[in-house]
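Taking the form predicted on its own, here's one chain by itself in structure tokens.
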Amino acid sequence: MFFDLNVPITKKISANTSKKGKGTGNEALVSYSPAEIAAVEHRIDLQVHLGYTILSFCQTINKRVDPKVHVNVLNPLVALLRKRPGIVYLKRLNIILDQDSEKGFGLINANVTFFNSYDLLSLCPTTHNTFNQACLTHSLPSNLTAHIISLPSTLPRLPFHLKHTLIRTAIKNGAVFEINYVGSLGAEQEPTLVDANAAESGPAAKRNWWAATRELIRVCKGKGLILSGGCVVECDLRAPRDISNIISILGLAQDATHEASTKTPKSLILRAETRKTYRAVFSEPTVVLPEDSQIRSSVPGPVEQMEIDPDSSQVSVSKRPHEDSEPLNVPRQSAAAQPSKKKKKKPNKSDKSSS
């Protein structure tokens, strides 16, 4: 099961606005060409020959999110996909981070119903002020959590420098980095990315990928990482192995690039889904015990102990001594038998004078 959560899709959105103009009549068209479907569904069928399962659509906004303005460009792309067995449609909203989204991208609890309708959430910070947000505060656990973050890496130089602390803290909330390996190429670029001066193309961005990335490999310790396309024309497409022997020439075990494009990315999902729940909790878990047990609570004794192995799904039962049971009879010596302690005599002040 390989996975490749970058596809993007670009779509231009005519909006009908009221005469007021105050956005709350705004109502936004999408509509797919049977042109634009038949591309799309020959690029879903290329990449699940090369082996891909998991396919996430990517929509890119930059600067800020406006619910008023923007609109979710996938829910009808999905709708009108033909379906396949066994392959999985997603949909990503990413995030162009700059120096006006240093205040605010829109990223809060009002537009909550907004974001809802994805299935992931990704930041492109620009700046070091967004990069630090991005780290710190958007990827702790909540109902608008981003838990990707995307490095523009193919710029000639990296806005921000890549700090172990910033890097160890988001990793540690459950984010994790994103690597397109369309950057290894030179290939073209999403045109909202190039249009947001975050990504580049040509032999100069070839080069700086190699370096930056390599960078980003060597801080994360190969932890924490994901193996994306970007590819935005189709013989740019990549088999999961040869990516995974791209990655590895950069330092990286092939262990560690095989999960980067199996385990995290699965996981990533998982986590994803908690952040449609409360306090990003799936639900409260219950020991359903055979039939044929029996529970003795009124006699004392050892009480079982049942340990859930999430891996395993394996219920382990161990026992312990029960609270209220009896201590242990253990023989205790007389007190002729203990040796007698003698106290010292302190001396006195007429002994002292005497001598």
Second form
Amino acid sequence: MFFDLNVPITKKISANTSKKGKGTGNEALVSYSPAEIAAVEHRIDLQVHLGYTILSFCQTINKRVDPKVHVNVLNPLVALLRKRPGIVYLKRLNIILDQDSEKGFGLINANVTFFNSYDLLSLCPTTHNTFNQACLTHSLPSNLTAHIISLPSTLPRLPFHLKHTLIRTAIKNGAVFEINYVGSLGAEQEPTLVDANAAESGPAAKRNWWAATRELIRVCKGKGLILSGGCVVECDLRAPRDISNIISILGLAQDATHEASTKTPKSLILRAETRKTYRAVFSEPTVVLPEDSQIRSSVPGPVEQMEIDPDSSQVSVSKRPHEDSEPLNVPRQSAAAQPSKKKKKKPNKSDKSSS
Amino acid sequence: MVRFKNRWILVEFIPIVHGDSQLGKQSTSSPPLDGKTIWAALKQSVLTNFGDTGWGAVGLSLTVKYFSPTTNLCIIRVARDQHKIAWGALTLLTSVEGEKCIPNVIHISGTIKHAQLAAIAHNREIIARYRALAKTSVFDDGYETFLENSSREIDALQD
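The structure above corresponds to the form predicted on its own; please give the structure of the form predicted in complex with the partner chain next.
First the chain shown before, then all remaining chains and molecules of the complex.
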């Protein structure tokens, strides 16, 4: 199971400036011509042939996000693509941060509904302050966590020093750092990134990429890294094991490179689903009532007597011959009332392929 | 006993014509790819990406053992200690003789036997894909003879 979490889609929205078009209902303005759809399908064919099963389309926005202006161009695209069994499509938003975004760039609670239409959020910091923000504040679990931090590795000089403590905090909070292999080929990058001076193409970009990526691997010590594409043209796509080999030439151990292309992205996607939950609580906790609530305290060993799985209708009872059935009724009712407090509805993975 | 260990890399070159990959279609490139041209392109790639030292490490043991123009399948033999450099240079290869292509490494093995088996299995897959696209009767097309000939060629490979 191989992941490519960066399939860049650039779509110019027609400049329709009618006042009535304000608001998040602008998706109707985004239309894909059959030629564009065919091109995307062709590219997906190639990636499936190379071995990728999970693809995430990526829309890049510069500086700040304004839900009144920006439109989720990926929703209509995913709806129009042909369904392939076993292939999962995801939607991702990449925000380029620079000096103007230091005060705030729209990742606020008021815009949560806009961000919920994307499965993954990522940031591309270009200054020291935005890198600090991205690592410390935006990686904390919340409704607006940006789980992926993508460094501009093709710039001539990495704009900020990669401080070990920042990166360690980010990884502990659950964020990951992304390595885009398109830079290693010196190939064409996404136009929005190039315009915002966050990426370069050409042979000089190759040299910068090797230096910056080596530094990133050294600081991350092999944890919290994902490999992804970022290729705009088809001829730059490469098979996932080839990319793992390139990264292992850079100094990462072979098992760590394999993890970076399989295990880490998988747990990242699952973690990103928790944006829709309260404080990243994932599992279904069982309710264990303390021994003195409504129950005779003379019974020893209360835990195994009271442990109730909210889903099951049976109450697990320890074998005590002189117990009567009365205390069992009470906990069943109160337990049934409580579990809805923290339960999270787990969206099924199969929903994604049909989204 | 210091035995000389090798790695046999099985690569498929996917041709790109006008920015579109030609998966499943016959290659119609006017200068047909050849084992020698692939070797030259690979040497160039090692030189640009890993320098003279890289070529010095890999160059003596790098040989292109088999190439089939119909399926764009190539078998390359490298010494085991430096196979990563050769593999990396292969991935970073963008064009052969001016023709853009995507190198897709299908299989790496330490013995020739498994490389042969993987190559024959891969040929079968490619022919199945061609057949699915062509939709002609299975017995009419020349693919059966091609499969037999290529299997014979692959089995005739020696160390």
